[in-house]
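Consider the single chain below, provided in structure tokens and representing the form predicted on its own.
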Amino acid sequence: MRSNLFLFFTFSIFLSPQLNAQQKVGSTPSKDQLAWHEKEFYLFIHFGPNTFTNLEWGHGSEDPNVFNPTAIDCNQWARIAKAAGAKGIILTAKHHDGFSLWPSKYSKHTVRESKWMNGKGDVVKMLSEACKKAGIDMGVYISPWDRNHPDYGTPKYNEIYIQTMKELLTGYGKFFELWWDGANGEGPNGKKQVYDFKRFQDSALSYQPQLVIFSDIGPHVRWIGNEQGIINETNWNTLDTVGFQRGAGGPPTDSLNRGNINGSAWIPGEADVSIRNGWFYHEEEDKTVKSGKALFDLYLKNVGRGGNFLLNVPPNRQGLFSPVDSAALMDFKKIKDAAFKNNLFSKAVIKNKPNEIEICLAQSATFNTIQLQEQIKFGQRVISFEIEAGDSEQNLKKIASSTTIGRKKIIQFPTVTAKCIKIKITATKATPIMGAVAGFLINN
């Protein structure tokens, strides 16, 4: 479908007289989902008994005393997160082993039962206060699977899970995201739980209505189908979930990675990946820490494809981010800041034509990256586009093409020098309403 194009530029604004084009088309994000999109990048923290037992999935039978961080400093986590450009931290408040990082009344497998701080510690409280102090947001991961709780596998457990959520969601301030893992295995009695996710969801939102909830199929944010942090170049923020049950297997991974072009619900993708090989800290994995350059490449393949970047950085046995992880985060921030420091199109003359954006520079510029945005509050509309460049409007050559834009699309191509650039929208679902466009020369 071809139609007129509307542009909203940060440096020059062009509004079409056909204001009806600004009507919402298809599924659109809520105000809380829009705020979530703007976060772009935040940290995941896996921390608990597994940190000390060298496991990834604990058995639930571990002695609580194994959890004993000797120099825990949640302020360090929050400071480093903010310095790295992260807008928040999501903490594994309870992983599959059932160990709670807060003294839950509904479990006997918590920090209260450990020797750490003589049973008076509360990691959730410490991190909540640290995030507030640093000026970043916090989220919580609460695994529905519990390999320790004696009532797991019975109807009673669903109520217990709701009460544990209530403790967290009413006792530690506002969170921006609630994270549900899809794992569902046997508990200590050998039984699996039939989760009542509808009740879980309704309860969580009754405590904190602004939450966005992550799972394999949302309801607000979806898994991207892999744990490598890479979203497909074609990425629709909409998804069809009819016929799929949360926690019992979602859509095929290809659908999760790409979304559905006419999906019935706005459920954008969040790309989770660890800075290390594993999710919990293991000293022998210090040599596997991703470099700042590797993290920037992931950023281009998740945020640069319209999703959000959730990077796991696990504290060590002292309760601190290790120096090698911290150094990689700072290098990532340095590389990203340098890459997007100089917008070569900031003083360009923009011409808005049907299905085309013409960018006219005062003098030729050398670049290899263009950033595009749609105003997603009106829906996601662009199906495909091409980019042409040359020394004049009459002498343009195709330099790149791609599919979907969404909240942000960062497209790279072999370095060119040009004075005129044209963005051609080649297929759309409805009249495109575009956001900022920018050009950069990035040294990859």
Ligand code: FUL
Second form
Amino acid sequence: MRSNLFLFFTFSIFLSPQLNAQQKVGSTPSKDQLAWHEKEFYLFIHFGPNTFTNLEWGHGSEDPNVFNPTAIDCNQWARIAKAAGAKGIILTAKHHDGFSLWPSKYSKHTVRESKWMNGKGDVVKMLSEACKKAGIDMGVYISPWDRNHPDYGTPKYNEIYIQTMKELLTGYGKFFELWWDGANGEGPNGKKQVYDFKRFQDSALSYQPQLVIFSDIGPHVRWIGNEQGIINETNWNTLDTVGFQRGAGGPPTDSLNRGNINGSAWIPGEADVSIRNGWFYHEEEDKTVKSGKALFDLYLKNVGRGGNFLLNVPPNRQGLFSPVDSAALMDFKKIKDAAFKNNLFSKAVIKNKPNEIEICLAQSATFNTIQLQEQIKFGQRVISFEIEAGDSEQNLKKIASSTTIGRKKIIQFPTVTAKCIKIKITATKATPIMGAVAGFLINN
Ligand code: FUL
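In place of the form predicted on its own, output the structure of the form predicted in complex with this ligand.
Following is the full complex, with the preceding chain placed first.
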């Protein structure tokens, strides 16, 4: 497929006379999804009775008094998140054990029933105030599966779940994301719930229309099919969800990991992964905390493949991020900032030919990483591309090739020294509309 390629640079905007090239192609993101894409990286917080019982899936029958953080400081969480470059925090307001981190009137298994702060505590409130103060956004995980609620497994529970969401979504200010995990087991009476997800979704959006809702199949953001934080090198933001039901077996994990090239809905991938082995804090897992370098490698495999990075950092029994987790987060920030500090192509002359971008440098540069972007508001278009480099336009050698670009593609290759670089779009769904191109030498 050959067509003209349009570049929209942050430093110089090149508009084409062929305005039809800018018509949207296929499914495109909503304004709220575009804002979500720009977040790139944010934290997940798993906190609750499991933190104190050493479980990952609480039974729902735990004594509420087990929840007893001795020095909780949500400002510490938000401060560290901000310092690490995270744009927000998503909190497990209710995990599968049903324990609510706020005093919900629809449950008898909440912070109110614990002795923590004499039953007057509210973690959702504390964190929403801390996020506001730190200037980051907040999201909530509200587990549909509830191993405590006596009405779980009956139609009444669907109404209770909606009221529970209403309480959270109308009582604590705006959230940027609502997180629905896929686990659906039995309740305290041994019954499973048939969720009314259509009503859940309509209700949630009626309380907060800007919400971006995550689940195994969206509607707005999809699971990437694994909990290792790794998105496929081929990553389409579009997905086919017709015929699949949320919570009852979404598309195969491979489709979630890659998306569908002609998928009918814009449902980009969010890579959720924990900084430690488990989702909740377990002291013996302190030694499993990923290093800053390991987190940066993950960043290249999720944000660098066009998705978002949701990194779980679980507070300990004091109610604080542990020093080892904070240190890894700070290292990650340092490594990431250093990696992208010096764009070697920033002063280059850019030539735009049909399906090619040519980057001519005044002097040779040594680099091993190129970052490409598509203007996804017009749809995702590029199917595959190659990169060539050399000392002149006439003497170029292929140095890399890959598939899909999307919002951001960070591609690495053995270090080269070159004066001319060519990005060749080898297959595309329509005229590519590209954003900035940047080159870096990253020591990793
Ligand atoms: C899963 C849950 O079962 C885990 O406990 C964790 O919350 C993870 C992020 O999602 O579905």
